[in-house]
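A single chain comes next, written as C-alpha cells; it is the form predicted alone.
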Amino acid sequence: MKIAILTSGGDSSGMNPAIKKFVEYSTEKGYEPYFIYDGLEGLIDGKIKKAEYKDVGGIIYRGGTIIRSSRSKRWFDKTFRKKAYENLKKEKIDMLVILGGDGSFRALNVFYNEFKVPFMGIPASIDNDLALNEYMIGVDTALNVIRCAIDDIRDTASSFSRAFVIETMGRECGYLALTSAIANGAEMCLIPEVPYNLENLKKRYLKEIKEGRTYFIAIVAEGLKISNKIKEWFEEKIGFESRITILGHIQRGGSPTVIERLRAAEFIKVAMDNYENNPNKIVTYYNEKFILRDLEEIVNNKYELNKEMLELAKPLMGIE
C-alpha cells in the first residue's frame, strides 16, 4: 500500500516532527510512505518521490516543513484538481495524508467529493482556528515565539516608560492574541472576534498611572488592522510614547517544543491506525482526547474560542 503525505497553506513548526513519525511508523505497518512536495502545487505538477528513513534523518528539531508547502490559485480550477488525481494514479498512491488548517481541508473536500481519493487529515496551523478541534500542530511552538518576544520587548517599555502595541498573526482569527495576552500578562488584548471598549480602557489605565503604572504591553491581533490606530491612542488619550512591533512570519519558524513534537506522533500514530477501518476522517484534538470527524463536518462547522478564555480577557477589552 502506497502512502503520500503532503503540507498544505501555511507552515507550521512540528511539520517536520509529523514527516519524520509518518515515514518510520508507515514503513513498520508495512506501507510504502511518499512524499508530495509543495503541497498542492506540487500534487498539481507531480512531485511525487518515494519516501526513505535518510530523507527524515535529524529533522525533528527543525521548524517549517522539508516537503515544503504552497497555496495554489490552480486548485480552484477542475482542470488542475483533475491533473492532480491523475498524478496520484500514475503513482499508484493508495491514499493521501494531509497536514493543513482550514482553507486545506475545504480544499481536500471538493477533491475527495470529486475523485474519492481516500484520505487521512490532522490539523497544522498556527492560527489554531479549526472547528470542533482545541489544537493544531505549530500552535505551541507560536505561543513560546509570542512569549519570548513580549518578554524581551517588556524589559524596553519599562525601561523607557512606553506602551508596545504588539502585533500577532493570525488571519482572522484571535486565538494566538488572546492566550499570549492572558499567558504573559499584557494590559490589552484586542481580537476581531469580540468588540472592545477604549473608553473603558482610558479610564482604567489612567487610573492606574496615578497608582503607579509605568508601561504597557497592548496585544493586538492582525486581522483588526488597528495597530497603528492604537499606538497613536496610546499618545493621544493616554499620554504615553509608543511603539509598534509587528511579530510577523517568526511566530510561523522555530525549533518545535517538545510538546509539538510529542502531539505531532501522535496525531500520525492515530491517523496510521485508523486508515484501512476508519478512513477519511480528520483527526482532530478536543478535550485532551484524539477525535476522528468527518471532513464535512469540518468544513460545515465555525470555529469558536474559548468561552473561559475570552471571559479572562474581558477586563483587557475594556468590557466590564
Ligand code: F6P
The other form holds:
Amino acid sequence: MKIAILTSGGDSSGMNPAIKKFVEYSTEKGYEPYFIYDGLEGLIDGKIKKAEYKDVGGIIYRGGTIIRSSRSKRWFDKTFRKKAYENLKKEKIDMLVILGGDGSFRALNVFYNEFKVPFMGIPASIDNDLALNEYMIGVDTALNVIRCAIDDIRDTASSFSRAFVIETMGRECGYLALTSAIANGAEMCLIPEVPYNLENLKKRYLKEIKEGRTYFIAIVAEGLKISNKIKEWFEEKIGFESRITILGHIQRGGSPTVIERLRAAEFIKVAMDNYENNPNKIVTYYNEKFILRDLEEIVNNKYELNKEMLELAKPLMGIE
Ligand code: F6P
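The block above covers the form predicted alone; next, return the form predicted together with the ligand.
Full assembly next; the chain just shown is listed first.
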C-alpha cells in the first residue's frame, strides 16, 4: 500500500517529528511512504516523491516542515482538484495523511466528497482552533515562544514604567492569548470570543497604580485588530507610556517541545494503526485521549475555548 503525507496551511513546530514518525512507522507496517511537497499546491502540480529513511534523519528537532506547505487558491477550483486526484491516481497512492488546520480539513472535505480518496487527518496549527479537539501540533511550542518573549519584554517594561501591548497570532481564535495571559501573569487579556470592559479595567488599574503598580503587560489577540487602540487607551486613560510588540511569525518557529514530539509520534501511530479498519477520520486529542472523528463532524462544529481558562481570565478582561 502506498501512503502519502502532506502538510497544509500555516506550518507549525512539530510537523517534522510527525513526518519522521510517518516514514518510520509506515515502513515498519509494510506500507510505502510518499511525500507530497508544497501542500495542496504541490498536490495539484504532482510533486509526489517516494520517501526514504535518509530524508527524515536529523529533522526531529527542527521547526517548520521539510516537505513545505502552502495555502492554495487554486484548490477552490474543481479543475485543479481533479488534477490533484489524477496525480494521486497516476502515482497509485492509496491513502493520504494530511497535517493541517481547520481550513485544510474543509479543503479535504470537499475533495473527499468528490473523489473519495481515503485519508487520515492530523490537527496541526498554532491557532488551536479545531472543533472537538484540545491540542494541535505546534501550539505548545508557540506558547513557549510567547512565554520567552513576554519574559524578555517584562525586563524592559519594568525598567521603564511602561505598558506593553503584546499581540499574539491565532486568527479569530483567542487560545494563544488566553493561555499566555494566564500562564505569564498578564494584567490584560483581550480575545475575540469574549466582550471586554475597558471601564472596569481602568478602575482596577488606577487603584493598582496608587498601590504601587509600575508597569503593565497586556496580551491582545490579533483577531480583534485593536492593538493600536489599546496602546492609545493606556496613554490617554491610564497615563502610561505604551509600546506595541507584534510577535508575528516567530510564534510559528522554534524547535518542537517535548510535548510536540511525543504527541506528533502518537498522532501518527493512531492514524496508521486505524487506517485500514477505520479510515477517513481526523485524529483528535480530547480529554487527554486520541479520538477518531468524522470529517463532517469536525467541519460542522466550532471550537470552544476551555471554560475554566475563561473563568480564570475574566478579571483580565474587565469582567466582574
Ligand atoms: O494559521 C496560522 C497563522 O500563523 C495565524 O495565526 C496567522 O493569522 C496566519 O497564519 C498568518 O498567515 P501567513 O503566514 O499567511 O502570514
